[in-house]
Amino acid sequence: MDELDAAIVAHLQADARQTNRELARTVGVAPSTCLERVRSLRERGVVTGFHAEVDLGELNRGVQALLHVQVRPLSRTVIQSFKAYAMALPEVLSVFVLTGGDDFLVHVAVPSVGSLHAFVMDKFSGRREIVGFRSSVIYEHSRKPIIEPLDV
């Protein structure tokens, strides 16, 4: 990625709804050049999609938690199966496969602490492959709106 690609990516992350003409003007290139660069970024897998940010509280998901999960036996089949199971649950926002003491970190958003407890009891406690889990309620969540490339 060169400086122009990095600028395009940064501006798309800040506002993916802007028109190609607006983006081109902002980064200082012709609209045709900008359109070709955006196409190239998508083809190369740098830009993987566009999304809308939502307020979880407005979707009745005011309580977020991270669930630290250990599974056994540790095998590719068990890991893939649990990951697919967790991602299919509507309460789950994301799943991370980890090294170390925990095998998974599952980010959930639910209506209340009571519904978090019900989720853990109903969806996790009865699964054979889960040998341990604990939860951490999230008080605040901040996310960088623009992720810049790092120099190697």
Second form
There are 2 protein chains.
Amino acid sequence: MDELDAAIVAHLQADARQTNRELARTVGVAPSTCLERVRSLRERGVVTGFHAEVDLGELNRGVQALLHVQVRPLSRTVIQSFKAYAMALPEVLSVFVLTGGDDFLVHVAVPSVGSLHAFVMDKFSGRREIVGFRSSVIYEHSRKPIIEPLDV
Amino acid sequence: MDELDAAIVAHLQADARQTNRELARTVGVAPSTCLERVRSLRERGVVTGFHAEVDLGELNRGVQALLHVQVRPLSRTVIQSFKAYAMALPEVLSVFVLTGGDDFLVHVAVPSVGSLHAFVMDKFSGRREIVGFRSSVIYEHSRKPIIEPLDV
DNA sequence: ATTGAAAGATACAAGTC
DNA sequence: GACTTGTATCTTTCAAT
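Could the form predicted together with the DNA be given as well, to go with the form predicted on its own?
All chains and molecules follow, beginning with the one already shown.
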């Protein structure tokens, strides 16, 4: 991970579809060198994939929320099965498992506030392992476009 | 947004770097048709960009946490400036602004638990607008690879 | 709106320093 | 490890359906 690798990783996070020639010119090396570096970054697992980003509003999912869930008992089985259950729901974007093991944070995106209410009622209310529940609507979510390596 | 658009959006989320030919063959149309659909999806803002995904561990950021922050007073200025402050910190991945306006959720990735402690102390402890603070280490974060449109 | 073919640009591999 | 050159493949445009 030298300076060149870091520059390539940064530019690929910003635009994964620029041509290898363009990327090479931007970071100041020959195209073949750049291609080899990108290949190496993928093989080493630094770059894990290339993905299109979508607009949630355009996908009829303009309302986002965070669902804070507490489950019991604190067995591996309960935690794993709740996580699998949540990830299988179409409304869910991602699931955070928090240390301690009793807390989940579920990030969802749904068509409307009304459908959020229905979703919570239909998919979470009945579950016996849930002993605590709180939902917050997201007013705004800013993700950093480029994630840089931190100094050791 | 017909079936073809949905299929293209799904496949581009899974792999943004497959060739147009390959994508066309997968969804069952001619390459030129596929190219025109992708262009239209970008122009309509359904697909907002193409980005490389990186491994946080490889970037020396193997420890993730969620910082729950409450600020006061509830003025637009305080909220905006706190958000801008957080987004400018290299350790921060994303910031959620929650409805009500008093709550932020800050997603961070740092090299170690020790550096998390230092980060919280150095960057949040001193700030006068913060009236509540709680941090949770993330044991696991599963993001769904493909986000699908929901029915109206 | 979709298609097929033609023109220009690109990725990728081989060989050299 | 990086660069230059050559070839196969791809993107992109355009006239036609």
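Numbering follows the first chain given and starts at 1. The shown structure was predicted, so the numbers you read here are calculated from the model rather than taken from an experiment. Under this definition, the rigid core comprises the largest set of C-alpha atoms superposing within 1.5 Å between the forms.
- Once both forms are fitted on their rigid core, the CA atom of residue 91 lies less than 2 Å apart between these two forms.
- Superposition on the rigid core between these two forms places the CA atom of residue 100 2 Å or more away from its counterpart.
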